[in-house]
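In the form predicted on its own, a lone chain appears below as structure tokens.
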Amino acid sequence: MVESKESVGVIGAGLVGALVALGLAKQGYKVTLYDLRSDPRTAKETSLRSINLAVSERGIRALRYVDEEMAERVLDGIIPMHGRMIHDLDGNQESQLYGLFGEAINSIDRKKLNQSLIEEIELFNSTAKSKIELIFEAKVTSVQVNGGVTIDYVHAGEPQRDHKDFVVGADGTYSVVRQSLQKLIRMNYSQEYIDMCYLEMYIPPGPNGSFRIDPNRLHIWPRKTFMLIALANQDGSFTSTFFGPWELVESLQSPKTIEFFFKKNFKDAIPLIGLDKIIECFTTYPRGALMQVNCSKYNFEDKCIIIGDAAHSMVPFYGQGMNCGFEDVRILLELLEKNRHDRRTAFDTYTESRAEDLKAILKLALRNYHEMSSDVTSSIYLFRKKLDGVLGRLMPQHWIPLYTMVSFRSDISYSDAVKFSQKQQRILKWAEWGAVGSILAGSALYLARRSK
């Protein structure tokens, strides 16, 4: 813990923000947090795209970290999804399992989660001597860290201007802080535009608060360039989402077509959202765009860090997008206590050590998004899913696949991951090849012998 009262602006309150203010007040920081929007419990809901977060284990060790009790209050009423649902034309159903030894990721409500922790801050203040200062609808305008820093914003439509010891950028996509930070240092940046957009939609509950299709799984209807997903509520409800092109989205713009479209390609999805509601999220919902953005490296000395979709905004796909933001947290609030708050080493070796991490999750993110529309269907993904989950379980120690590293083990970085993966996909291609082989040669010992 800081034995001096070193303040902090954290820039962004909301789920990657919420944490990292928190983490950092408990190690003795004087932390002021501020957001655009205005308080997430009072706010009325006003936007129609939020797609829903999956939670898994760099996410939870991430909280747990920070508090373990408090972890366990924001995670209250998360539902496990052992694996994927798959939904083909006809309505059939195929059951897909995410881990080895009945493992699990978590379906969780962002806007829930978002209030839980901002309600988690409150529960600090109400015992802390020094309290987390929240500020919301607060615009930062810009963030001087060359010298002082210094933060300008406007709230209730004055202008204001804070100064602290250092700064924390979790301001998302959008990142001001990344802004200012682009113009002190040498930082690699890319920004694109995926050609994929989102709809949100609502299954609702059945009598009762029942669930009308099965809640632990995560339900997908794959159709190679477009999809439709769906993951439970607490309620009974599932939250639904459409991805497909923005080509695709725009040609759907009559109740005819759209009708002809979901009759075709998700006909038993209809009963569950209802014609009427589809054509009306078709019409007149809000379509979300979806980009990545990829940076390096994420700081200017010890005034001022970037995290979180600030530093590595990336599609839904994976389900890391908070997971890895959680995870920055927790690396950078370890690095503090590691170094014994040197700032300016701690924030070094963060860039040092999250760089290549961050690239290889963002990749991952993007690729997986073909997985789910399309390869889940394919009989070679299939085949070889079932022999790494085989070599898995015989060899638990020495093979590992893909989705349980990123998954469900935060010991094996992102990085890691993806490079043990590549030597274990080389070995599978063999046993394809050499199986291919069995088969050839099997075949052609019957008819050598059908021939004599």
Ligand SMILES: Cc1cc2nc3c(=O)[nH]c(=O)nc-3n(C[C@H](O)[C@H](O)[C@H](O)COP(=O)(O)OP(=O)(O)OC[C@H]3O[C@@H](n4cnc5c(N)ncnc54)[C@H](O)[C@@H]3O)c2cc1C
The other form holds:
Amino acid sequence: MVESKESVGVIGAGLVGALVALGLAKQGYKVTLYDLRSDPRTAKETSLRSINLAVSERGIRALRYVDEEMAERVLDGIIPMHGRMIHDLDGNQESQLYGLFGEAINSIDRKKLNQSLIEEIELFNSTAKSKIELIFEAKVTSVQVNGGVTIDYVHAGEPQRDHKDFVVGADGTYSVVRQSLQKLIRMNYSQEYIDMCYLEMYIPPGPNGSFRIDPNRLHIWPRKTFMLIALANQDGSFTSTFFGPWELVESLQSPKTIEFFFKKNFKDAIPLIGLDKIIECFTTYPRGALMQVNCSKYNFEDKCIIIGDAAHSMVPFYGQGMNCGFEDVRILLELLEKNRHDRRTAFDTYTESRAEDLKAILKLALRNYHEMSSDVTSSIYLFRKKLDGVLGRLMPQHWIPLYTMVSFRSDISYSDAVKFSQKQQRILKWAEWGAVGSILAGSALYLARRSK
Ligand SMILES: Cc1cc2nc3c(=O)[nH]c(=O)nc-3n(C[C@H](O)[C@H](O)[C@H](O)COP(=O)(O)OP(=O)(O)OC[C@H]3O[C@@H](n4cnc5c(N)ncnc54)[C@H](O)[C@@H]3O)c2cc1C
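I have the form predicted on its own already, so could you send the form predicted together with the named molecule?
Then the entire complex follows, led off by the chain already shown.
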């Protein structure tokens, strides 16, 4: 626990901001949480962002680190997905397991998770002496460092100003805190739009809330340069997302072209979503852009630090954006604890130790698009995956597939996972060349003997 009641402004009450606010308050900080949106528990608007997402080991560990019982409550009702279900052009389905020992990633409702975290803040407030102050509809316009930190924001149409000892920026991809931080430190920063757009569709439940396809799989219709995916919701429905290049989506304008495109590529998805709904979606629904934001450093002295999408916005193909943001929270809280709330040391250590890992997961997320949309149907990929799995089962201490390290092993950092996997891939390649060499040598010997 921090001794003095130092005050912190957490900017952004999204998934990461709500969790870090709770974690800091439990450590004894006096927390004020600001968000430009209205309270998600009462808000009517739905954001364009995915309706459900996959929460896995790193995210779950962070939730448990903040509060075991809270984690149980907010994760109640998650749907385990033990693998992918690949849908081919003819509608045949093939299951590919994620883990070697029954591990799963889990589908969770984004809005419900955000609401649950805010409810947990209220629950904390009901017994805590120092309550978390929640200010919704507060658009932060800048943070300025002086003796402490000055937060300027607009609330109910009026400009407001608060002073805090420090600020945590969890205000997402277009972070204002990051922009303010960039003026204070020599921050390396990159932002790249990916030529990929996404559209969300809905697969309604079957009779009596039943699931019309297997809920315990992440469904993928991989078509190389574009794909469709679907994740189950608790009520028997699925949220389906189409990913494809902008040019392709913009070319699908008339009902006829959309119908032709779906009949050719996603025949078995048509009865699930409904042709009229597909056409409505492609012609009227908002389209999401995907981009990567990478930066470092993440802090200015002990005054300001950014976490979550504000520090690393990634494409969603490894299902790690939120999980990684939750892991940021755990690591930051652990460092504060370990350094007895010497914030300067904790923040500097965070920046030093986190940069390599964030760089690694950003790269992996981008690369995984090819795995999901294309590799999963390649026989070489499937052969290597099988071999990877066999070795992982035979020597679980010494051989761990990359997906397992990233999604199920929060004790292995993202950058170590990449290094370890590169080593394993080199061994697999040697083994493959060895096998090819043996076959060639055997054939040559056989032919030589026959010709004698
Ligand atoms: C299609 C899609 C699918 C995804 N699937 C997954 C998945 O399966 N698994 C996974 O782990 N991740 C997934 N992600 C990534 C995940 O959504 C993000 O990583 C996560 O939401 C980041 O949380 P955050 O709290 O850092 O940012 P956000 O969720 O963006 O929250 C930021 C908050 O800050 C507020 N804010 C912004 N600016 C201001 C301001 N100036 N003043 C006050 N408040 C402000 C916003 O209103 C918002 O509430 C997916 C993303 C997309 C787009």
